[in-house]
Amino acid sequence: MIDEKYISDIVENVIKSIKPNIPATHQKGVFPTMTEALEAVSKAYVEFKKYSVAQREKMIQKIREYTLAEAAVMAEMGVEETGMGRVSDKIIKHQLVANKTPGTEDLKPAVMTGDAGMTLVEMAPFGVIGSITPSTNPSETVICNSMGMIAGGNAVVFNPHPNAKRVANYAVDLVNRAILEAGGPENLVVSVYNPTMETSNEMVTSPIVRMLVATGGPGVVKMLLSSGKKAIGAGAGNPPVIVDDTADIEKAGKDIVAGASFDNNLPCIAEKECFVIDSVADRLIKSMTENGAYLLRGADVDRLKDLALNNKDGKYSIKKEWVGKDARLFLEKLGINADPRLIICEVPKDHPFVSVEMMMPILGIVRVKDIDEAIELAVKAEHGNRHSAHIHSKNVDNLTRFAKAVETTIFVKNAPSYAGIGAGGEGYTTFTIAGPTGEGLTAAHSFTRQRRCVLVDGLHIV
């Protein structure tokens, strides 16, 4: 489990005194133009092909060390630049990336032998990969992608989200510093000082770039998929969580608050709406309020809706200025003096707090009569994104039915949502979860292509 006491009592006191040393220019791997970045990374890849897998792993280990050492710096920078999320939670995200992103061990060759000889299948690099990164997890995505792509033998060119370019480019510089210390080539990972739509288009269309990876909204994923190149797209999600009447209700309340409030609900895997069996709803809400949630009631719910959402002819969308803000700030606008991690409110099944991916520490709770209604409404709320879904239940049939019905890439049972990316759960982490293109939780193997080597009538010794 995440040690919130350690984070709150120690780390936040430390980071207040941190003044990041951010060079405005001359960051390693960061260039004035995309043309220069592409030329540099192309040369780096030619040099990198001479390096062994063991040397790749040495570089990745050094990136882990640098990330752990500078996690607090990047966390503070990310919140300061984007105005989104919580510093303490972003520290945890960087630590997660450093500790649980797979390296070269993820590359698993296969061998087939028989009367006709031996065939070897190995995972080979694509070459130079172009990556578009989001504002929600900017430095985390740069570092996580860099580690996986380098493990696969690739070089990387990033086009960060313009609203997070400062911290993203700090991460690019960090990765390059680590690579150089480990004896690697310069400019193996590159970016541009001022990413724009034009620099993105140049990256996508460049013949130097052989593969594309996007972590962001549906628009950028669609652009990559129409490029004619191999593309991995990590799209949107609106993950529901179900609580049935067999669950450990007190634990469910605590877990949902922890997951839905983590980094102010920015992670695409986080619980965005809750469906609870009516007979246990009061107990669940009580548990949530005892574990850091504030229950909003009556007219204040409508006021919160108007504050957080745009309404154009009955079609709701998030107000971007409120994405990832602290729950306290919403309540201040409503004239309420409280500092919870999460705002909860009971809403009808067709409420925008259910249908809209909020990306704010606001969780709509819907009472349902039974598991059938819960599953039906949860599948509808997920919108067919097949990204993530969660459930608290001790009924194996209910767990199985919901999993089959929702068909999500990540399905977490009886834990906070972040267990799905290895935080308090088994398995590795990633910040590029490719539902639309099917790769799922990406790692080094996702950024490789299979090559087959056949030897006829040889090395079959049995």
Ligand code: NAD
Given for the second form:
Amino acid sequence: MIDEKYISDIVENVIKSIKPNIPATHQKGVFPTMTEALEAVSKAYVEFKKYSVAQREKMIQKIREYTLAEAAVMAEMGVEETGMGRVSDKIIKHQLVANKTPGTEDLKPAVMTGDAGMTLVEMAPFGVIGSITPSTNPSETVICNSMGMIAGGNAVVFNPHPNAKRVANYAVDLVNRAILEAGGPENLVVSVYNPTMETSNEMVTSPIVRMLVATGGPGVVKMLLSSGKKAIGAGAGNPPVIVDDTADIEKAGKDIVAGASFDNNLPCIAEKECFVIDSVADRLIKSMTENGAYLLRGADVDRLKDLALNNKDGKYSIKKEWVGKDARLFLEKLGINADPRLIICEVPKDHPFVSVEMMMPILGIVRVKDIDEAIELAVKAEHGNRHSAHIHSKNVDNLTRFAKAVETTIFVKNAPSYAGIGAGGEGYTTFTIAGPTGEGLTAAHSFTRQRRCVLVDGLHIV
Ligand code: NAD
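Form predicted together with this ligand, following the form predicted on its own:
Shown next: the complete complex, the earlier chain at its head.
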């Protein structure tokens, strides 16, 4: 007799094991060389100029649909390829990109009228944009950049992070499939099978590329800003979170665990160190442990430091193999059997868990005597990146003082950090947050040139 449950389990397992594995040579928009990619995207841009804004919008809608449909595929592929992050959180990131990245509605022309007639300012495309993407949000950044850049009327060439090329190129293929279904041109978004420093250099120096966008650490942003071209730089952060004695402490603990553990702390906006006023520190830590955090103590904190960080003459740096790993794996190495979302530990103010951008589910907590000390240390820990900072407080003066002192692009009050990119907070999303060059949360308008059109003595109708 056939055991139906047995058969259905086998079928389910087989289906689960079949991962979409589109051979590189069949991916739309992905080329063997950067030279070929540049030629193709250049042709596509000439074609794309004939399309209306409504047609652009149709393509963006299709990209939204495809991204939602394939969010789980990309989430799994991203974790598998990079060995970083959490599948469930990466699904949410793709959904966020699909649902909250602005389209053409973001392009708002300006009009000035008066006795001398009418002047119009419109947002024009740059042309072909070159974009460098990180390993931490690989497919998310490709899709988010594509949507914004296409909405602005541009074509895009990507040089994805080599460690995430498979999932990034899957996203390039997805965007092209969506564009073609919406009636758009082929190769509007391109990439190379094997991105390297050489392909990056070719892209950056190519006369075909009119604008550059870098999302990543300090090295790549610096390189792009010295290219001599219009460039948007979205660089590193090390976001502090402050908790003062007026905060809803239980909620603060829960929110900080949610934000700091999201995708294993890979997002550049995620809480990376915490400063808490001494009088409420015990309650905060208790709330954190009740909401998914594991409190590490004593010598284990030092052992964790040695496990996660290199120490060269007192200068600490991350061990790349530990970036974005599950908290459970760190604990396992310490001989602790637990599966929390986040590891927390109390540390002194000059500890590397405070100063280093770790991108691991580890949060150093520093007790401070008052808000003055909290702000001073938090500003220092942010290293002048002016990227993101967060606070839990009901004191308007404290909220304002910290915001003024830290000068970050994103400042979230009384919520998990991801509220700053539209997840549970108002506002649109982006995965390219341009602090160094000042565009802030990039969207279609960031990828356009303003053009003024003046008509003297006409179309002024009052
Ligand atoms: P990374 O800096 O290692 O790599 C980014 C990309 O730049 C990769 O494609 C890499 O190959 C390339 N690259 C690096 N140096 C280069 C150089 N000198 N010339 C040409 N290309 C170069 O970044 P990562 O590890 O993938 O991402 C993590 C970093 O990115 C963190 O510091 C994080 O804060 C930051 N980040 C910032 C944002 C933002 O929006 N501001 C978003 C995501 C990540």
